[in-house]
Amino acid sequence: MSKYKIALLDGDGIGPEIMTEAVKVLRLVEQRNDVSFELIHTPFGASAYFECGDPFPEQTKKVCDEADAILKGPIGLNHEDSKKIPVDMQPERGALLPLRRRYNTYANFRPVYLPQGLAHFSPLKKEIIGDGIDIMIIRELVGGLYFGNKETGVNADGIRYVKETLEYDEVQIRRIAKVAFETAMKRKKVLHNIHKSNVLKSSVLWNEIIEETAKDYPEVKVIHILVDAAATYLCLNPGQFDVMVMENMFGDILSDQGGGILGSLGLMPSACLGDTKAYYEPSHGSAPDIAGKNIANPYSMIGSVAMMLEMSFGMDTEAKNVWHAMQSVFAQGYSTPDLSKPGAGVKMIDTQSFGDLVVAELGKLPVG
């Protein structure tokens, strides 16, 4: 029997609610397969700051260090509550970026997946969606503006200023390029390289390394496209994209736009991989306005479980079963209040009921 230790970072807002549903799925996966999961809940984010005085406390670091994979819920507070935490200790700066830095999770996978059964969620016209949308956005996650030097102050003229550095080196670019090409080889062998080389010198180097790496993957067609054009085409013709690779900030923005064309970031799980450690998380925020109401859809959290099963534990078939189970629930006409409005013609259920239905559907599917 394979045994894995998983760190569960419940996070803030709706995090604990949707994590509960993810745990249901993991427990059923245990029953259906020759595998055992040791699940360890540990504080992370704003809730950890108020509980421990640190959004990424030492006890959590120890649990994560010893885990085979990390499953992370969304973090963050509303604007007013965020002011209760010192700026550098707020969850994104004090927990999320240090998590990425600690485990060097440089490769972020964000699937933008909209099969026909989910097409009604999208704001796009049917003729634009066509047979569905299936894009893998690969975002470099530990470089660029987010991790560059930061400086604030007042200059000699008494004017407040801020300076942030966008920095990449060829090693950082080459390793994410390799991930993107390897992913393209497993899919349609088309890679869109997203850049802004008409303005940014960082993109000039980025493109040079992409072109050098492409020589090792002659079967992959590389299409270079400016980031602003890519944003437009994601709305007008998303079907042209299969694998997209981009630097950190571009990836942050375009993957959120990907959630927009699906109809909700609640439909976007993600995987963040380094050479020795990976964590998995929903792409959306903690939604404090609906926390505790049992109306948040756990799709992105359970989808992150599916990605973990595949990418960390090699359980490809069971990962596909989890995806199929979730889509079956939607196909039967069920939805949650955060995704659908009253009168939308769906059978409205709560967070817990959605998780229960996913578990029921998964239980019907053959193993292996």
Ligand code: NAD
Second form
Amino acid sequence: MSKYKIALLDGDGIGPEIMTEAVKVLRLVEQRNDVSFELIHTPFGASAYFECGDPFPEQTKKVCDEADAILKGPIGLNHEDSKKIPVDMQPERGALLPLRRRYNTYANFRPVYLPQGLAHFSPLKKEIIGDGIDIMIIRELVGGLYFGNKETGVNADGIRYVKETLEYDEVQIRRIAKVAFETAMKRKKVLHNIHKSNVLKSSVLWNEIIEETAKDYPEVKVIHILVDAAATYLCLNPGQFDVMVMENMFGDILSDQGGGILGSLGLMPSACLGDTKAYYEPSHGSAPDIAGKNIANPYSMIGSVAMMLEMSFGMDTEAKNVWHAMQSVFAQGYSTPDLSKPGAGVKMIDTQSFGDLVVAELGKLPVG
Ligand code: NAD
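Can I get the form predicted in complex with the named molecule as well, since the one above is the form predicted on its own?
First the chain shown before, then all remaining chains and molecules of the complex.
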């Protein structure tokens, strides 16, 4: 029997609610397969700051260091509540970026996926969405503006200023480029490289490395698109994209737009891979506006479990089963409140019921 230790970082806002549903699925996967999961909940984010004075406490670092994989709920507070925490201890700066840095999780996979049967959830017109949406956004996750030096101060004229550095070296770009080309090879062999080389020198180097790496993958067709144009095409013609690769901040923004064209950020799971450690998290934030109401969509969290099963534990078939179970719940006419307005033909369900229905569907599927 395979045994895995999983660190569970419930996080803030809707985090604990959607984590509960992910755990239900993990427990069923355990029953159905020759596998055992040791699940260790450990504090992270704003809740950890209020509990232990540190958004990424030592005890959490230890659990994560020892874990085979990390499953992370969203973190963060609303704008007003954030001010209750010193700027450098706020969840992203104090916990999320340090987590990414600690495990050097440079490759972020963000699937933007809506099969044809669920296309009605998308705000895009039928003629645009066609057979559905199936894009893999690959975002560099530990470089660029988010990780560069930050300086704030007051200049000689008494004017407050801020300076943040956007830095990449060729090693950082080459390793994410390689991930993107490898992914393209497993899919349609088309790679859209997203950049801003008409303005940013970082993009000029980025593009050079993409072109150098392309020589090792002659079968992959590379298409270069400026990030601003890519934002438009994601709405007007998402079908042209298969694998998209981009630097950290572009990926943060465009992947949220990906959630928008699907119909909700609640449909956006993700995987964050380093060479020795991986963590899995929904792409979205802690949704403080709906926290505690049992109405969040746990698809993003359960999808992150599916990605963990496949990418960390090699359980490809069971991962597919989890995707299939979630999609068959929606295909039966059920919807979470983020995806549909109440109305005829919509069977509205809450967070817990979605988890229960996924478990029921998964239980019906053959294991092998
Ligand atoms: P958000 O992603 O939390 O929410 C944006 C909108 O999407 C909200 O209307 C929310 O209700 C909805 N939404 C998100 N996930 C949903 C789900 N699973 N089901 C249904 N609806 C869902 O963005 P925000 O409100 O700008 O940010 C809230 C906090 O989250 C901030 O503190 C932000 O810094 C943080 N954040 C954390 C992460 C992370 O943990 N990786 C990522 C993004 C934002």
